[in-house]
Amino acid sequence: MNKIKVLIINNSYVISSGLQNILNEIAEITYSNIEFNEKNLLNDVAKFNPELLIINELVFKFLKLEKQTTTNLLIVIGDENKESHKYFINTLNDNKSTVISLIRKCITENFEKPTKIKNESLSSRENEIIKYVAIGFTNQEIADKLFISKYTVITHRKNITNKLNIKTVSGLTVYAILNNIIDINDVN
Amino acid sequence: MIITKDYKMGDAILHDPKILTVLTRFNVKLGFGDETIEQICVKNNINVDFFLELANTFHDENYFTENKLKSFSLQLIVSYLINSHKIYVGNKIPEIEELINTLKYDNEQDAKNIIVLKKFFSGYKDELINHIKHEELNVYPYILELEIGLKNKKVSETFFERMLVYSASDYRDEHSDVELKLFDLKNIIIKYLPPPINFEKCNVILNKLFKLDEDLKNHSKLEERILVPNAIKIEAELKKLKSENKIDFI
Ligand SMILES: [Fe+2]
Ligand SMILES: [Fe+2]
């Protein structure tokens, strides 16, 4: 599963930190959390490549002039909603459930949740392609041997990955040896 | 909680357990009585406000400063780093290892279940091995070799030519995610592994793994944010030197 990346700019101590607090719950996002320097701002932002920025209303000016709003997608934060922002939190009012909510539907909104695959336990073909991988074959030779394209193999592998989120070819094997997909002589 | 210097160590340790993973880095030994964190680091000869960085990262993952800890002698970070990987090789991987080997099933056909486990952590021992070999035989010896270069303003000729084709940005390029496989034995033990007789020390084995990937991706972090930089900072400064003719060649 890939984890949404989300960037806090906030200068406030106790704001940030309850953020992060409550972001901690939320499985689906990895955060970082910078302070707002109007030098480095737009650097900053281009080197964490954030795919979620939550703001306040001065870094929301900030990035308006900068005409960087229109390309990153934004909640912000502050104790009255000025601007009508489609993803506000009012950090006076809003309640632990509240914030949690919001940031879900901003997720369910903009991104597609990788983690819901329908069927997670795999199809014959890619119970297949596990037992050449595990046996240590390349992708060239799994598509040999099954008369497809490397670029097949490379896809069902990659919604292996997905379906087990397994990572590694080792613990690919491991796998198949456990669910008997190989024998453990097959492998040296 | 920020962890200060007059703090009772005792207390803070009781407090969170994981200070006393630091600790064991300076191969300080238990029996604290009421002596205070700042007591404890002058008997050991530590340098208190290192521990205490140290200390705070370990206690509380958004406490990185990095630029309090990049005020420390490059000397100083590497010596921990090195008592880091001992205690990696030396006690946590065995542990594990160990514990790996107690496992158990009523029958024939699922043993082969503790071989594979056996050999893929045995995989993961050997990357991890290399890793640290690589650091401590390469890039730690480079490392430290800058910060006398710049502290008496002399380098050698080879060295300061090796150091224009090996930088320690090439270092941080290439360091290699050693948490993958770790990542994937976890997983493989929730979710995929029948449970053992004696299941129970899956738990004991989880809860160790998950425990030594905090460490070592604190000690990642110490590498790539305050190691590397510094090092980056010196080259620099070493090529300023030199286009100034400020810099002794022996
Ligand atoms: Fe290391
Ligand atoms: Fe490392």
The other form holds:
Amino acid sequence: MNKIKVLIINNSYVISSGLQNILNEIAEITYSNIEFNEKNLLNDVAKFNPELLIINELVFKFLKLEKQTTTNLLIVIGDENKESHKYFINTLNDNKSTVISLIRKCITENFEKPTKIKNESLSSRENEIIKYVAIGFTNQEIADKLFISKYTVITHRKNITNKLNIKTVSGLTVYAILNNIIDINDVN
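Can you give me the structure for the form predicted alone, which would complement the form predicted together with its partner chain we have just seen?
Keep in mind that what follows is only the chain, not its partners or any molecules around it.
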């Protein structure tokens, strides 16, 4: 997944600094921060072109008056959720873990697509590697069986992990069984 572009617009230095500190812990995003300036706000937002806007409720109301939406996805920051925003950070009653949870929930619901595991996305060699891994062979044993180097096997396994997002041998075994690469009776 590509990093999600987040823009923070807030008129409070303290809140912006705290948000930046929290956002540094979320690997899925890249962020920028701009101060609220009525004259340049819409141009600044358009220039950054964020996928997610974390915005102070006063700034949000200003944008609403302008009747221009810069993004469909907003996390509003304020002391009361009067307008029932879907994603809202309450500055009167927040802590680091609730803010991170809210941002991750927003990312999960709006940006992460379910991974479809397709057997076609793997090469025939990668399918062979999965087969031997699922059966229980070591990298060296797979290399000997396929007449390739151990390092080539390791490279194939890294590629398989990247393609399928499966990091464990047990996960690869389940994948191999579900995709008819091996029979359940082949597993030790």
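It should be emphasised that the depicted structure is a prediction, and the values quoted were computed from it without experimental measurement. Rigid core here is just the name for the largest C-alpha set that superposes within 1.5 Å across the two forms. Numbering follows the first chain given and starts at 1.
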Legend entry - Rigid core fit then residue 174 CA moved by 2 Å or more between the two forms: yes
Legend entry - C-alpha of residue 142 off by 2 Å or more between the two forms on rigid core: yes
Legend entry - Shift of residue 128 between the two forms at or above 2 Å (CA, core fit): yes
